[in-house]
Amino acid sequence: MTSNAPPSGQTDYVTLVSCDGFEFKVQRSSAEIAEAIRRMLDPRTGFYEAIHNRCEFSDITGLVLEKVVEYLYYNEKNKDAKEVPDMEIPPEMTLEVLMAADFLNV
């Protein structure tokens, strides 16, 4: 019998925290689209993030992290779609969002 429940100690939701204190409760399946977050939350590492289901980012602002979270959900929602419209990102945020995406390996 197989189960889709996360391993012991893991929750279905994780908290992503920006450098300016904004907290985002995100479904684990969406958050783990970002390779860096997936590695941070891997229970085999014993990392603080994996134990507490909480990732803090000292270089990502709340506005940028909100856009990243929006993208993670957008990506999961459209993963099997053939024609996916572009996600809207304000031009003034483009560079910061791109840097955060690179850091998180999204």
The other form holds:
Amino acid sequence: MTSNAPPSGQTDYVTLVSCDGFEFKVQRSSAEIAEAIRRMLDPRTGFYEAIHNRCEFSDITGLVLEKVVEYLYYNEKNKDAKEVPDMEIPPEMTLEVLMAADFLNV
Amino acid sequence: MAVEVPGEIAMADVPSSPPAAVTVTAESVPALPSRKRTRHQPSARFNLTSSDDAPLFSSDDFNDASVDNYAPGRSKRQFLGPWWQHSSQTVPDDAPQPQPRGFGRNLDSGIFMGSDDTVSSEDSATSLPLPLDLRCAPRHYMSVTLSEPELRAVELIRYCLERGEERVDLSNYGIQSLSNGLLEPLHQLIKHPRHAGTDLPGPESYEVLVPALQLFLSGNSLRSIPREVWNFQSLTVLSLRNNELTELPPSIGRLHNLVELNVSGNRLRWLPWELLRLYGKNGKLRRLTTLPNPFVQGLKFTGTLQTIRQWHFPSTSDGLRDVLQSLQEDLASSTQDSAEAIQTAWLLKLHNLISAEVFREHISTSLPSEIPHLLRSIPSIRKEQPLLIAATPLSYFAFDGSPLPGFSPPSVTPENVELVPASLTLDMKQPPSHHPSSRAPSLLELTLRTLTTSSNFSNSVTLSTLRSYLPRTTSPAIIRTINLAFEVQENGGRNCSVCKRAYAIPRAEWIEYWHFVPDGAAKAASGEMFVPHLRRVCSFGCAKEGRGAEDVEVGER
Ligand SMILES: [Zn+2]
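With the form predicted alone done, generate the form predicted in complex with the partner chain in the same format.
What follows is the whole complex; the chain from before opens it.
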């Protein structure tokens, strides 16, 4: 980023942070598939998230966030695919992922 | 606490042994107290130390129950529950009080920071498992307490099985609901050879013993049909007349051998699109009775049956030509967009399709020079092939199944509204989405598929247990969607009408009005002219592909 822009400039990558401190660098275009993330990163809002290109989730653990990130890339990768394979979700994580999906609108 | 099967009777033996089931059930009903599942409050934590639930648990297939996790010093905190359930109770006394957790939706945060340190990263990074009884409840347990009419139904089923009776008449039994699985024994129905006595068997004795099952459930108060019915491949006659059905599940399309179906006298507003595969030249359905039902209408009918001569289908090519001509004249002279004009346009499209159909039929079987003569008489003007006339606009749903802004899906049409307008041209409005033609399921959809269909869960997660683990902050749309996903699963699941994959949340739907009069009936009542069929798809991409496709070749999953 150039000096006149930071920290409010829009970067190609954004950082998603779990409640237990795990950080995931994700392509902005993929991350914004989740409507809630897109709104958090909307520069017009002046949210902390938008300024720093960084979203912190106080309710999502690293393990679940990792699954979410996997999904974001899965979605991006399959956007034009005719046959989309199911993404595996381990049964013991289902409820947590479900709550995260609800929260993130994805 | 005893085995956690409240109000449930072990019906494990019912399918294979109906006579025994009656005895077992009848005796068991008074013996087992019927009570609601109350144990899991939303705030309850999952405590493995409780031995109460032990009989239902099987930790064998449970990854985290490895020896490591029982190592001293690690304590049982790993099993205390998912992250959103962590409450002060689960934390050792010396730990600081945690902030109450739960999903907030205030996005103007910036204060998401500073996650409290009550949950050590070691705990959080470990997969926090579901409570065990969500995963391992025995599959064959059925939650049933049979009612008096149901017991009589079981009697009749036993009788039919013993006699090899193909006609199972449960009409007017006063049944309000039929438990899933109760009709399952009919799967084993074997036709008995007609030959009796000591004479030499005649040729009729060697006929196939595959039964042609006929099931009559008419005149009860059924709101749903047990899901096993949709798997009765040998079903040839099904009567659901005079019940309280509000929707038929798409899985009815699996009944490939159905010859006669009666759904009249219910509260149906449309038929499932999948039913179309049973009509026409690919299906065997020859008698379909749909009226009366409060079907939605795509247009406002004007005139009466007697006054509209176009209702009566011509039997000769000259007659057909006359009708087409007069319809064209009517259309030209009527006010644009008036009810008359719309009706005329629909009829015109219908007759055009019919003549195209008839013409095609004769082209393929005769020399072109013979066509005019052959067309002078049209033996069966409609070749019993369903014809797509019109469709409502596409409606899209968000990831959680709620309608996207600006769309009013036909399935949420209020009951007092009969008119759900459709147009003859199947327009295609793009969904407001980053990926308007993506077929990728939503993350919520993927989790619901896992919950309702994976082998770990099916038949074991009940809606009430699942809901008891959801935090209070769960959005109402999600709760509604979860309810629906389970309900659909109860009814045998559903498959996308385009890509055929099983799915939980539809992402688009529309109603198609089809013309189909089986048995080559000479005329139809106005309500039967254009029958609404609700079509649902799993993704925006499938909506794009399925829109306007007149092909009703719908395969199985
Ligand atoms: Zn599909």
